[in-house]
Amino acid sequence: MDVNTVEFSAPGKIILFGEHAVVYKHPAIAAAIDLRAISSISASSEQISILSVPDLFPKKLFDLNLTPLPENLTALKFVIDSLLEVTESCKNPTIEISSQIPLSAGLGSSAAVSVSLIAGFSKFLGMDFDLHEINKLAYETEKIIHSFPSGIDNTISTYGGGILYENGVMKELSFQLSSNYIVIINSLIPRNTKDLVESVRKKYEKNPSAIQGIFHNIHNIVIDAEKALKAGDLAQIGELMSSNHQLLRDLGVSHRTLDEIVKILDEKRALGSKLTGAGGGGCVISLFDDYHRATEVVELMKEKNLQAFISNFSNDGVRNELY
């Protein structure tokens, strides 16, 4: 069905264990937060296509059909194209970006942008597609971005909830944690996702045993964390996060700022902290069996000029905010 005006919106993720290793074809466990990236599409009055992302540049407008594009919007006119391409649509469209996840923080806000994009511009052409589809091409996307990504942030991002996923095959993951003891901590330090994957890449190609012994470890802890997730076993999640992130110290994909937040975290007697995505900066995920204690954290947080918010999960994927 044709239609004019949608408005599409993605979670974006935290990824509980694994992060690295996933790469490598090893298992790991994420969840869809509720924060969300919206992508707005309308029928253009003008005849031209317009692209607005006001969270990088505000109160510009970009021309669609003008070239080259900055060079942070590369994936979006990648998707734009890409479903131009299969459609004989001739409507123009203005295209509204926004999120509200932290940029290059470790919280996959570039997969929920593409993933919301998919699905609101493939639906304002009037095409089908499902939830495998928008899947398939948000990993498309991507590679653009980040080169040699594991496929986990745009699969959270397009089906929710909490997974466990490995070499491409998702498992839908239902475990007994109160999303009430989960505290986010953005250091605020930039990374970029790419340059630490290839930076790991570099690693392994140099000494694969080491490097792979470290996987090996990691993945051991992703094993663990699925039962100890289904039990509801806080104390065991807790201590299998420390260890994770001293592995991924071991690394090398961790940063002064970050441990010395695990280190306060752990003075505060969380149960467990570690870092959260590609790292070299980004988040610090913290777990804690005490609402109060957890509140306390993020305004100490705060007073040291740092985000730090307590997250909900989010059942839902990718979702039509229109209907």
Second form
Amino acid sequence: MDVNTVEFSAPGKIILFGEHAVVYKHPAIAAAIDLRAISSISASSEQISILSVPDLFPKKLFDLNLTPLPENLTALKFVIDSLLEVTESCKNPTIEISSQIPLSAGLGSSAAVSVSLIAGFSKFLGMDFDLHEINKLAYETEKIIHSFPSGIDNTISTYGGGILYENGVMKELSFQLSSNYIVIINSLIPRNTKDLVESVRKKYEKNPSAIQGIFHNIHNIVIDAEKALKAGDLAQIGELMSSNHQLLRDLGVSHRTLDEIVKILDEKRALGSKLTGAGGGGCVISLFDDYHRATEVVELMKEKNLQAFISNFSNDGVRNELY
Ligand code: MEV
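For comparison with the form predicted alone, provide the form predicted in complex with (R)-mevalonate.
Up next: the whole complex, starting with the chain shown before.
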């Protein structure tokens, strides 16, 4: 059944453990956060299909039939074309995409946008995509953006909650951890996941045994972290986060500013801190066992002109916002 207006949202994410190694089929742990990308789709009153992405292009409307779209909208066009290819519906959509998730910060904004658009546009066209189908097309879309994604970002955004992800297979993980304890600090240094994954690939090709060694150590951290998360052992989780950050430094994907942020967090008695996502800039996550200290750190980071907030986890993955 065709519908005239739909709105779907999908969450961003943090990788708690195992980024980069996960591209090489090692396990990683991710959690959905309560920042969302939102795709609203309604039937156009004109005979044209319109796309607007005000966060990127304020006040600009793109005619999907005419315009060669800017490069950073290619993946969205891929989603739209893929779905139009398999439908008999000939309705013209007006699509508006917005996001609360900081861009290029390692918080999974591209995957969340793809997931919300796939869910929304497939519904608009009368195709009832289930979560598996949404996730599958979102993975294809991530390949356009990131070349060799592990698939963890689209998976956590589709299903929400907490997951352990390994070699394309997801296992649900329920954390004992209160989300009040995780602070996210955005260094505001933009980075590009594709370039960082590519830089690790080059290092791997040049020195496979050294990089495999780092991945092996990250793998072991993820195994221990799964147990610590299940047990709610905050001290152990914090220690493992710090060890994971050190290994990401060894891998060469940290950044001077991220290391400085981690150092300040250590001084402020965080239980542990690490970069999250591809690194090279973007965000640091930090674990506290004291809400008051966590809020103090947020204020301190804001004084340094960084973005900082206490993160809440989200059990919901992709979600229909209209009913
Ligand atoms: C994903 O947010 C970060 C990386 O692990 C890449 C991937 O898993 O596709 C670096």
